[in-house]
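Consider the single chain below, provided in structure tokens and representing the form predicted alone.
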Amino acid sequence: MAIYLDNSATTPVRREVIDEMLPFLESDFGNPSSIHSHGMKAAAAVKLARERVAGLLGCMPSEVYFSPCGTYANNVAILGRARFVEANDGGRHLITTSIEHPSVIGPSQHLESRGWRVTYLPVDKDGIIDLEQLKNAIANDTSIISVMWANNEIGSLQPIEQIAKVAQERGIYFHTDAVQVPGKLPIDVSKHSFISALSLSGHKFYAPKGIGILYLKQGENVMPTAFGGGQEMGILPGTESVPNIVAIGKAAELAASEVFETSKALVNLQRILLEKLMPIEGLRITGPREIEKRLPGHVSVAISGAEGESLVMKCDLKGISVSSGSACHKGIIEPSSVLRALRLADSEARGSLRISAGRFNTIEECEKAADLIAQIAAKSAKTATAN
């Protein structure tokens, strides 16, 4: 029996979500910009989906924008704000972290090429930033702060409310990539009221690939980075993908209603995995060991002298789908920038493995998978030590 434990990469589409979106692939195929009955039905479905996402986030529907994916939402949140800053002669300094997703690092580097100053905050051994370092990095020209809520690779949770409050006290626009969070932790921007912008991706919480969310707090301004249409208030132009929007709306509704139940279940599965893996000699947990500092259901490890890609293949042969933080470029295994930011030696960082449970994994699955992964990890660690 195959056991899928790579939910931080992508999740299966829920049956309830598929059922909700199917009519908009078949009979209700209208363009929501059209004024005839087909179009009005599609527009009503988009409106309902926006309301459902607003319910997940604790915001107003008018603050929800549909995007093609989380990457696009991150780009608009950063580059769209940068355009607004430049148009208003604001300060050109961005603060982010050394462990962000490439869809935040990429825009940051692009701004650097345009003359912006970018500060990449370091992280501690758990992958968490120091609030005092953040405060010290803020200067008179700081106009954007972007910090990931939960890291996809090592599971570390940043103190988002405190970071957002620091930004608000200095009058700085604050964005967070929250792609990994929905359905695992509650999100309530009415309580985290200092968040200016937030990005989500549907395929991380049981909706299809190809649909994301940009939350933009009322009163915060960004300018479009793509042109040619007035959809999504002109910020994310292009004909709406109605079936996918309907899908992410339903997924958001389910995630909001089940978050506490799901979070508790994921923590239980996480404990099973950690208890089996932590005693293995030559293996270390990457990211926080403390459950409360870690994304529910997420476990990441590194085995000195092993190769992550090889570990993934060995697990796959046993019917277990996991992933690695290392990547192969032209035959050379390179450790990820996230693991390097934790100051792991390359020999250790190359042997990374990420195991991420989801809502539909069972205790029996995780116990079986943990035993098999432990065997593979122990053998790999022993081989590496012998070599």
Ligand code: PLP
Contents of the next structure:
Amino acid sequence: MAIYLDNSATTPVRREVIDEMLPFLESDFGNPSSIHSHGMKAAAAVKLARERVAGLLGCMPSEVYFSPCGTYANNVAILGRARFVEANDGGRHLITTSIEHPSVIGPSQHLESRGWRVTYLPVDKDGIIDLEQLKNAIANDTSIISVMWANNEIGSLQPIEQIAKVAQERGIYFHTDAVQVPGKLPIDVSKHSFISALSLSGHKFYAPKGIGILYLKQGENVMPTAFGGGQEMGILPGTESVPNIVAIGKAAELAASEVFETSKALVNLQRILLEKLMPIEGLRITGPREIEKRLPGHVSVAISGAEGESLVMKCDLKGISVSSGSACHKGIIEPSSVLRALRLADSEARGSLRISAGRFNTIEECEKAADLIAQIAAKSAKTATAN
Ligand code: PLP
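Counterpart to the form predicted alone, namely the form predicted in complex with the ligand:
Up next: the whole complex, starting with the chain shown before.
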């Protein structure tokens, strides 16, 4: 049986989630906008899902918006806010980081092409921003700060509470991409009440692909970036994907109720993987080495002189699914922008590997995978030295 250790890329859909969504693909297929009984049943299911997501986030249901995916939620959080800023003659300066997901980097670059000034904060060797640098970057025209909570490639956690406080002290809208967080760390926006907007994606926490969440704090304005029938308060219009919404609602409920137990189990698996991989010569951990600074279950490494895609294929041949942040572009292995931001030498960054455990992985699986990956890594590191 293949061992799946790529849960930061996507997770399997949980049985409990499938069971709840199936009736909405079969008998209960109504459109929530219809006023007949089919429609009312669908609308009630959407309402329940919104309440469950609000339970996961510690917010009001009216602050939860369903979106087609995490990418859309990030785009609306940034571009929708930028539209509002522009409409109100606000300052056109955005602060983000150099290690964001492309769905934050993309809208940031789009704003740059429209005349906005964008600051991409650097990160330290662990992939964490410096609060003083953030404070120094804030100017009179800063209108948006967007900093991810947990990095998908290197697992680094940002000091979200402090960042949110800095933004709040200066009265600046603060968005965080929290796509990697649900089910691994508790999220409570009522505690971090300075978060203006937050994005999630269902397929990272055991719901299907193609459904996301935008949390928008009451009173924070964003303007639509697409136009249609006015669903989701007009911010994310389009007929609701009821089965997917039901699914993310159930997944949110499970994630909230199991987070402490899951997080503990994932940290245990992470320790097993780290302990077996760390002693290998030529291999270094990318992102934080201290477990409390990392996303639970997430391990990322760089093997000097190796090539990421080839490592992934070698692992696949041994029955282990993992991923790499380095990809082949026009015949050349290029490290990702995240690995570049860590200022690793290209020869090291090219050999990146991400191993991300999920709630269905067992200790035996992680021990077996770690031994096999250790063999592959040791061989690759040796071959690279010989070359
Ligand atoms: N943000 C982060 C940190 C991610 O890891 C991902 C997915 O890989 C996304 C955003 C995009 O989410 P989606 O795949 O739902 O568009």
